Amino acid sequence: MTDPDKNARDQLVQSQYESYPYPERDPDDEKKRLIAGSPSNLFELNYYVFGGARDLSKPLKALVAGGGTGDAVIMLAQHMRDAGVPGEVVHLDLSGPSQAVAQARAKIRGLENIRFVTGSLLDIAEVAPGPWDYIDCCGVLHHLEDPDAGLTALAGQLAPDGGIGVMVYGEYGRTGVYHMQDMLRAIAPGGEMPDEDRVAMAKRLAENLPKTSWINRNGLIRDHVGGGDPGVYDLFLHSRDRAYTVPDIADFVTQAGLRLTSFIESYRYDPDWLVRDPRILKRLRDLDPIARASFAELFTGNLKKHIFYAVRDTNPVSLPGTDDPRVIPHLLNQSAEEAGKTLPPGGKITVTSEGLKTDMPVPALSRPIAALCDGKHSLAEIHAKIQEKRADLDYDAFKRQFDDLYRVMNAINRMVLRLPV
């Protein structure tokens, strides 16, 4: 039996992205910058999906489900071209205007390893059948009528050793957003008022809220400030929008037959980085990883979104360690030259994320080590180069310093490992 309310909501969602392609992007910006992030950085997904062990000389078959205006598809396709990885990235989306923006961005970059398919991710088996080595689904599932069905449909098209990178909204960090949405349903109802008038009303409401309102007390939500009408609409006027806690995500992943490999950035889910009181930490030490991550989420209260990687629950892949001297460290979204100049020469770095400052210790050799982490040198080769100036530094002493640096850089999602093929 057809649900008329669901059909109406489906139409509102599609109409939104037809009228307000999201996120708002100017294709000409591709001439001066590459928008990079998580999930779907090539070397990041190699680490969290394939345990750092994928042979990047073999074709990679990737799908961006609900690709919107193209951030993920452009980044991954560019990374693949730069690294000489054969294969293609398929951009799947229902919105023609959104897909047109992505196509224009790809054309400016001259990316020929992207294929565009129009359709719903719920129909993946028909419109974009697998098996896929990798699927990106960023900011989409939380807008479906049945997110569980969406994730299950995607999981069903993964290759046996494939995996998925996902972003969904976080509940606590979005405090105030849903108060705004409820108010706007009363004064700017969808289907009864033109979209441009609804956006204008949302802006008026945001400008007239008192300091006591939850959205103003939150302070973390700024998408509606200077983000253009698409940002206002997506934040405050979306007809379907739900948010998740860490336990919700654990259930979400499990019901789809998947296994979580990591949240990104992992330090934000690890009380050892966040809690200073040793007695509290002692009580947390024996909890399982999801319980610890859930505590961290409650403790900080600032997670507006959750980014995570998952693989099939039958896939035994694990994240690689640093015991093999042949392992190759790879910096993410930063050059080795830049890291070698900006990291402190020992002491600590302070990481700031959504208003939270976290101090992290780094070893004395942080700069020279990072300057050699170009994705080409193994640990043994990095040690050999450093030893040219530090003859007294044996491998064990070097590795202790590398491990101290890697613990921090991996936790903040700035470094991963690649195994020799």
Ligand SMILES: C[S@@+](CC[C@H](N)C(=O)[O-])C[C@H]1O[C@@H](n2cnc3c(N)ncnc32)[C@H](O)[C@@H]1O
Contents of the next structure:
Amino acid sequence: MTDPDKNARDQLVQSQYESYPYPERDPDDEKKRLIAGSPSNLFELNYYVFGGARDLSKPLKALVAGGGTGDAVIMLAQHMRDAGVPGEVVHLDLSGPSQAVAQARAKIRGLENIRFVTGSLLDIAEVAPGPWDYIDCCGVLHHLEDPDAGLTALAGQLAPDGGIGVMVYGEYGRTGVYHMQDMLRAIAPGGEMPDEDRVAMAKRLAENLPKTSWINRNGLIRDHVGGGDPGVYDLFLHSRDRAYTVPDIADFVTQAGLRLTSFIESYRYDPDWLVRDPRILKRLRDLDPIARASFAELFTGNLKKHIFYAVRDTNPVSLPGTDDPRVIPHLLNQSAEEAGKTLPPGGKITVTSEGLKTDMPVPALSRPIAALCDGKHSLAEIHAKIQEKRADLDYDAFKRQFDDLYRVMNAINRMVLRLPV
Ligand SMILES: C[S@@+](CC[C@H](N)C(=O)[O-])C[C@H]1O[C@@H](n2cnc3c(N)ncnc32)[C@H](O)[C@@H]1O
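Switch over from the form predicted on its own to the form predicted together with the ligand, please.
The complete assembly is shown below, putting the previous chain first.
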């Protein structure tokens, strides 16, 4: 029997994204910049889904499920065009107005490798059947009545070697959001008050909260400040959202017949980067990766969302290391020229994420190495170039420095590897 409350909530979610396409985007901004992020950077997904080994001259069949106003679809389609990767990216969403924004963005960029399908990801088998090489589902599953069913439906349409990039909310980092949602259910209930009045009430409440309220004590939730109404609505007035802890995600992925390949950015899930006290670290050393990631999440308390990649649980793919000199390092969302100028020449970099600063050591040759990581040169070729100026630097010495740099850059999601095909 259908649950009338569920149908009403489905209707509210759909009408929210029709009235407030989210995130708010102005198509004209495509003339100025490309919004790039995770998941779904082409080289990032090649690494975390295909072990860096996909033949990029083969057509890629990608689906963005709940594509919204188009951030992922635009980024991936643009990356594919820039890298000469054939294939198409399908944008699937319930909301026509959101798709209209994504369509306008694609038009301005002249992207012809995107197709739009209006419908629910729960009906993927009918409206957008696979097999898909890659599925992006960012900020969507946590809004479903049954997120497990949503992820399972998507997983069922993956190619045997395909994979998925997901973002869902993080429970601890969102402390305070659900207090706001509960208060607003009392003073601005959905279905009883016009949406504009509910948004106005949410802003009024946020402005009137004492500093002891959890949202203010959290301090990291700023999405409602200075942004437009869609942001306020999405954060505080959503008719349905839930948040996940690391163990929840492990269960979520497993029940869908999937296997997690990595969280992004991995250092935020790794106590070795976060915990300084050696005795605490020692106690954590032998825990399995999920227990360690769960500790890291509790330790920092600042993960507002979880981004991860997963493949079918029968897929044995593994993430490649740096031992093959033919491996090609790829910087993510940064040019080699920029990295070559901005990295310190040895010493440390300080990475800041959601209020937390983390120091990471980088090797003396970090600048010249990064400046050659243009996504075309292999480790052997980068070494040969560096040797033109540093004849004394043998491959092993170079490799040690590269590994030190890669360990940091991969952990902060600035570098991945690609294998020659
Ligand atoms: C928070 S937005 C995220 C948009 C986009 N993925 C991004 O990260 O920018 C959620 C989107 O999911 C869509 N959505 C919600 N439930 C859906 C469903 N069952 N099937 C397809 N799309 C859905 C909404 O219409 C909305 O555009």
